[in-house]
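We begin with a single chain expressed as structure tokens, specifically the form predicted on its own.
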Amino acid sequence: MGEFRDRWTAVGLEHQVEPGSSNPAIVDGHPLAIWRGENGQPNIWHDRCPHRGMRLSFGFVRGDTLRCIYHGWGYESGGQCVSIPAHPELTPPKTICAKVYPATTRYGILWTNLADEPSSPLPDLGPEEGWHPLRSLYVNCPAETTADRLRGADCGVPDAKAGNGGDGIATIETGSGLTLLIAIQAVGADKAGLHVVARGEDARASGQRLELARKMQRLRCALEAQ
């Protein structure tokens, strides 16, 4: 699977991963399965069943177990296979285990780190309270280029000033006291994901957040047009 840089990468907004769901994602061309069981804990795995290689993101969740859609093999949140329907009396060997990556939330964003031994700290922009989700969108532009272009992109927000919040993170400050946090996901060579949350008085109103979410479409067009 190759070696990955030790850094935390956003893969979506936390509320987008609903209990009982399994969803695909890609980071640096690497396929991931994101799922959440009844216990509410998000899980991020390599998107491959150890049995026959089927994508686990195509699977289904039962309780706190993810089952492969191909043969129904079940895996608990730690990645261990716990059930093989064709052999119900068999206790699966400990060697049958999905590749598991860390999954954590901060600022309403879901993050992972694909390094073999992650040690880098999570992005830190101060208190976690007060952030509200806007939307996720994807642009046909490399992640590093996207970060550079954000400084001059037009998102339709008056007096917007873009800044650098760290590796894979950008912030946009507005004259109205509103802060947008944009976590950039490197999807592939020419594609990036933008996961956007907001903080400030205006971000509390659902109508204002909806309007800001619409303006993110304008931001995407501006990034792709440069």
Given for the second form:
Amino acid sequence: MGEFRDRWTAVGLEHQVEPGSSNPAIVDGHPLAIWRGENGQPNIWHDRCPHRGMRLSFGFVRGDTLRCIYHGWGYESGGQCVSIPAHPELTPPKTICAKVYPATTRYGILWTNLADEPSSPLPDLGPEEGWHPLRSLYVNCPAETTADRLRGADCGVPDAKAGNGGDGIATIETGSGLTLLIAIQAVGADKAGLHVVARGEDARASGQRLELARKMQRLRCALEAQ
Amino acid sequence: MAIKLHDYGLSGSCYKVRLLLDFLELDYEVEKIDFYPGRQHKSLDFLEINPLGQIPVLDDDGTRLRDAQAILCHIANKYDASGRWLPHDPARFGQVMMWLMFAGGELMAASAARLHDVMGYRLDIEAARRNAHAAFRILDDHLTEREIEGGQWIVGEEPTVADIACFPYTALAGDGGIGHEDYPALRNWMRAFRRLPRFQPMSGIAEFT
Ligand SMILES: N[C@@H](CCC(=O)N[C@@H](CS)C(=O)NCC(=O)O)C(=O)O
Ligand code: FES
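Please give the corresponding structure for the form predicted in complex with its partner chain, as opposed to the form predicted on its own shown earlier.
Below: every chain and molecule of the assembly, starting with the one above.
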């Protein structure tokens, strides 16, 4: 039995993970490195170099290889170590491999599943198209409490109605046909990430999204004040 | 040489000044201060130079200045003919000032946490980390809004002294036990900053990422 439940969890917004970057994230206290090579493919790994345990989120991306910042060992998308700078003539043994988790995008959100054998379906809120990214933000509040509080929280959007989109997903709908999807990342005992995307006419222009992003800051204050 | 910087290699505040001097390709002389463990910045000789007992201090042709933010403004004002690093137009000047004050104010909580962890300073580390997170949240919110508008820098379409002043202690936060997990826009801004031409790394801040 693995440590983690079989469920998909949001870890960021797809557009904020730049090609050629490695980024840290935490899910249920478990550190992750999220990196994207020049080929655009996102990778989500345990944030631990198989060599001496350095955090791979501190590493740098060269082409489609992630290089550890400590001794420069290079890893390919599958997790396999492909180069050891101190021994350039050596083909690294197959056993040197980073711990790899699935990485999938839907609705502009990046998702992973830490279970040993993930089989649960991705969250489904209808068609993929039409969602605009708003922002990610983090609240000092546990994930379950955050989900509960979201129902009554003042986000400053007129006629907002909070709903439940399933495990770890909240929605906010307004009279004008705007839907906000809030994917909740359980970070640790007292922190949660909110990854927010929006659909509807009122989220089309960047000025409108800016306004909505500010409302999410207000929502964060409201969640933390309760 | 006209410009002399009283400098310590591991100081994030001195790094602010070195960054701008290098961006502008200015020649300067370095007077090394043995900050740790020597505490030379608290010596009688140094207190004559800066009664606050802090680095950086800049000597420039008879002008002596303390405070990294003031020094950045002085150098940009005097040596940057393009006016890019310290824009004077009303739409940007005030905002640049505002973020400079933030860099020398709220954001210095991240410096305090680092002084505690790296140099054994005695201070309330929990409060320092909490305040640093609060400051990073403010900056990440701002940079997120800039991203939505299609902007990459703290003020306007080009990097300014505000970006320089905010960069070091943001990038060095890990030394004080403060992670970047919660700040995606901050991370992307730091990467853009590192890619600037003539960017110079310092110990603890890699040249590329
Ligand atoms: N306001 C000054 C503060 C600079 C500062 O904190 N310098 C540190 C070294 S990085 C220092 O000299 N600390 C000694 C002290 O404050 O006693 C600035 O922004 O330049
Ligand atoms: S710890 Fe990663 S290469 Fe040595």
